[in-house]
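For reference, the chain that follows is the form predicted on its own, supplied as structure tokens.
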Amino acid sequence: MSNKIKSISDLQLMFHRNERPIYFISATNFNLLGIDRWVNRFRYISYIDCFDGRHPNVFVPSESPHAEFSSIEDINNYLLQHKEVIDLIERRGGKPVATFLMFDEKTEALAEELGMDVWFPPAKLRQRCDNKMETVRIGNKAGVFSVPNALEKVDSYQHLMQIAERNKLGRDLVVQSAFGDSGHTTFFIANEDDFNKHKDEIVNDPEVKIMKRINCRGATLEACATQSGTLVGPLLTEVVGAKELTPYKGGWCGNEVFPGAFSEGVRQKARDMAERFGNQLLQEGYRGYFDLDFLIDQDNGEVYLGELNPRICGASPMTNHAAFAYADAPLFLFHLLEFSGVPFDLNVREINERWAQPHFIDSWSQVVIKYTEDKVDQVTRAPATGIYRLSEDGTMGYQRYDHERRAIDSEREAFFLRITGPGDYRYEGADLGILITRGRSMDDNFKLNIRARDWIRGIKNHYDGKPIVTTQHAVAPAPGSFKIL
């Protein structure tokens, strides 16, 4: 297609008629669930078969020997060297395109060997932007400010206190290291004992982010930096640290989107901050999809920049299935357009103004259910992916297979995407699956509501496991293994 894209209908037509094979290669297809409905010749190459072979566009190669995975990049590198994957890519022909949740320079080299274009900024640039210190600096350039902070190397508790005093941060602090998700690399330091618990992680980093501790609520927003400007999705709430879902205090475990989740002032400020940050990312050489976390001070309503995820992320299924996506197009299509090489000129200001309207936001929630017990066993029974129904007495049962969350009929039904299945190990922090429902999963105090707790208990009741009694202990994952979503 050579005509310039000037409207949403042009964009929809372009991908409806797309003939170039586009792949999302990852542990599961969760992050881009449903994009195959919008893009012709789009396929998922996954390591985990969440659908027991029933999803028409998911390809899972047979298991073959590999070194122990320590990251999602390892999984992708394994997939790109798998003969069945290579055969699939060659058989489908064309000039293939690869998209990933996470990738490194080895992934880029493997993709190049297969003749694939990677439609994301280079791994080296993504790594730089992902550094929490660099995020603060990029934000400062754009006038998008973080919670009052200092970026310095720390060598002791006394040194930390000196830095805090010099920067007027108080004595109740939050310290973050450069990389890693917030459940593992954010440390709350109110005294020397707190510091000593995390001393090694803090003093071994060349630089850490030291923040004043505020009474805040988290929010997240996805956007896409393009040559026509930065498109901004809806502001989502975050489910954080719920003990029914995760063993990690402060760990992300879900999102909600609904009109009225935030005041109009907060929503507009976050949208403006995301647009300015995206435009600054373009100046840094980064383009395409990204996610910003925000911290909203509950004492004065101030909105601060939290973290940057220079990629799609766990919130992407919510953004790409919000009402605006069905009215126009999912945000990820604009990312694909940016990298397609097809000329376009879109009125981003008009699109953003339309997407900011409350009726372009409907009410959905998703929660990521982790195994929360401090033990390891092997799963003997697990709930299948599909639609489940909640009874009036709080029990739930399987209704039917589906791979579309839109198939949910009412708030009494939910879509469950299974991650951990029969034969897999359950260990503290393992992702059992994702539950997606219409309506809210939290109450007005942002605690899990009764319906959500019924759903979570119901899903866990569909799991059974047996103790590990053989010498297979050596291959069982360690508690707190890397995340895959």
Contents of the next structure:
Amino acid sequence: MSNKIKSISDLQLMFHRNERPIYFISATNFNLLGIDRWVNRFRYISYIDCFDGRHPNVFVPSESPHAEFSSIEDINNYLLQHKEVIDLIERRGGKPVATFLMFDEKTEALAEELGMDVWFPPAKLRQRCDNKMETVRIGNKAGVFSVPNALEKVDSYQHLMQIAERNKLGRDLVVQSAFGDSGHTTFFIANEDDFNKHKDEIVNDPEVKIMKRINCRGATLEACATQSGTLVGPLLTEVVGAKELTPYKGGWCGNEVFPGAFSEGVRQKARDMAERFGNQLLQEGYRGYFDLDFLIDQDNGEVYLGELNPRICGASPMTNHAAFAYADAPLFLFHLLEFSGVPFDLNVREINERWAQPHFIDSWSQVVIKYTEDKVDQVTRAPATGIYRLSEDGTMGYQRYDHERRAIDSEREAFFLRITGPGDYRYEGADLGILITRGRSMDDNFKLNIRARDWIRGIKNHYDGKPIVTTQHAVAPAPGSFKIL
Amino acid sequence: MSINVSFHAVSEDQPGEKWQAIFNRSWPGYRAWYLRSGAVGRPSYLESRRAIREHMPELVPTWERLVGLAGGGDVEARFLSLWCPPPYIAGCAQAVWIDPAGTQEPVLLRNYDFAPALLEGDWMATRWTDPRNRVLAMGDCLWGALDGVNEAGLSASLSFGGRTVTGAGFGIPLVLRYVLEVAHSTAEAIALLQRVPVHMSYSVTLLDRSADWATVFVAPDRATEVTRHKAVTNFQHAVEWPEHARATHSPQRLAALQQQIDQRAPLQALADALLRAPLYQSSWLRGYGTLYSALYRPLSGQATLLWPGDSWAQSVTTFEEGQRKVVYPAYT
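Output the structure of the form predicted in complex with the partner chain; the preceding block shows the form predicted on its own.
First the chain shown before, then all remaining chains and molecules of the complex.
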């Protein structure tokens, strides 16, 4: 297409008529669920078949023996070397495009060997931006500030206290290392005993982020930095550390989006910060989709930059299915546009203003259900992906197959995307599946509400497991081996 | 107890139903062998394809056809590339006979010493790579070769080199297949062996229609060495793996073979020696009995398999399908 993209309808037409095969390669297709509806020739290549073969655009190669995976990058690198995947990509021809949730330099080399363009900034640059220290620095440059902090190497508790005093951070601190999954590398330190518990992790890092501890609530927002400016999605609440969902204290386990989740002031502040941060990312050479976590100080309403996920993430299905996405286009389409090489000139300010209006945001929530028991077994029965219905007595039953959440009729229905299926192992921290519902899953105190707890219990009741026989121990994954999303 | 093994002569110009039957029969065993360390360390399909495309491009169309006949799976394709397979070792003895009287054509002789249960026993006549170059070879690893002769007038045979070192390279049967498919002379074969990486140490003896010959030592960690050894067993220059040499009587076998060569023995005497101790090995139950002896005459394209009291002759021009049952009198 030689014509410049000047409007949303140009953008929709462009992807409606897209002829380049575009792939999302990941453990599951969860993060970009539904994008295949918007982009012609879009396919998912997954490791786990959440749909039992019923999703028309999901390709899952038959299992080939492989070394144990320790990350999503490992899974993607396995997939890109699998004969059935290579056959599919080569059979479909064209000049294929790869998108990922996670990838490393090996992934990039494999994609290149297969003649695929990776439509994301280089892994090396992503890695740099993902570093929590670097995020603070990029934010500072853009005037997007983090919770009062110091970035330094720490030798001892005494040294930590000196740094805190010098930077006026108080004695109640939060320390984070450069990289790490939610809830795994954030240490709350109020005294020397707390410090000693995490001492090795802290003193062995060349630099850690030392923050003043504030009474905060987390929020997350996805945006997309393009040459026409930074598009900003809605501010989402985060479900964190719910014991029904995750064994990890402080671990991310879902999101909600609804108008009025945050005060107008907070929302406006976060949107401005994201826009400025996105524009700074462009200066750093990074472009496209990103996710920012915000920390909102409950005591004074201050909004701080939390973390940067320089990628699509677990919150992406919320953003890409909010009302504005159906009114205009999902945010990820702008990411694809940015990398497509097609010239465009969009009025990003106008789009952002429209998306900021409350009626462009409807109310949805998603929760990631992990196995929370401290044992390992093998699943004998699991709920299939599809639409479930909650009856008046609180019990839950399978209603019908679907692979899209928009088919949900009311708050009494929910879409469940199954990850752990029959024959798989359940271990502490294993992702069982993701439940998407209309309406909220938390109450005003940001605890799971009764309906959400009914849903979670209902899904878990559809699982049965049997003890694993000793000889299979070698293949059972270690608890908490890694997260899928 | 005795062990019964069937040898099959199979003629199929292009890979088809006959090869597929061989695959179906042997694949479960090969799959288990290929994956025996849980596939950790076995290269991916992409790496395997990269290797075969880079080092043996002429074999790629055949490899792809075979993979298709094998069902098109990932593990099948990786195995059939024979890129970095699990280590394997065998016995074997090889010799080049040049008529001292100068009247008879030159002959490549060999004993194949291995476990009977692991012998495919498919003596295959194919025209896989070049329709004008029929290859007659004893099959191994489903499309590799242990020894054979081609229509262009080159014969080749392999034996284990007696070293435990492994590295990034191809399983030797596929390298020998490559040599027989592509090379027309000893000189061309040497050039291939100098270029293609192998994953363990082997000695490859080559003899062509013009009586040019060589024994080539290939290894993953050393440069290919072209030698003028007329006889070889399972060590190169000196014993480097004493336990293996002891178990397979490698020095004694070489001495017996070399003696025949040094005495300028007639062909029949050399062939007889192959069927007699110490060259003839009877440790079938321990995994290194002599399974067959073979004589290749690259000038006339003749090939003969020998067993005590039996023989089977074929040639690249007139190859007839058939079957031989061989009984190894293995005693516990």
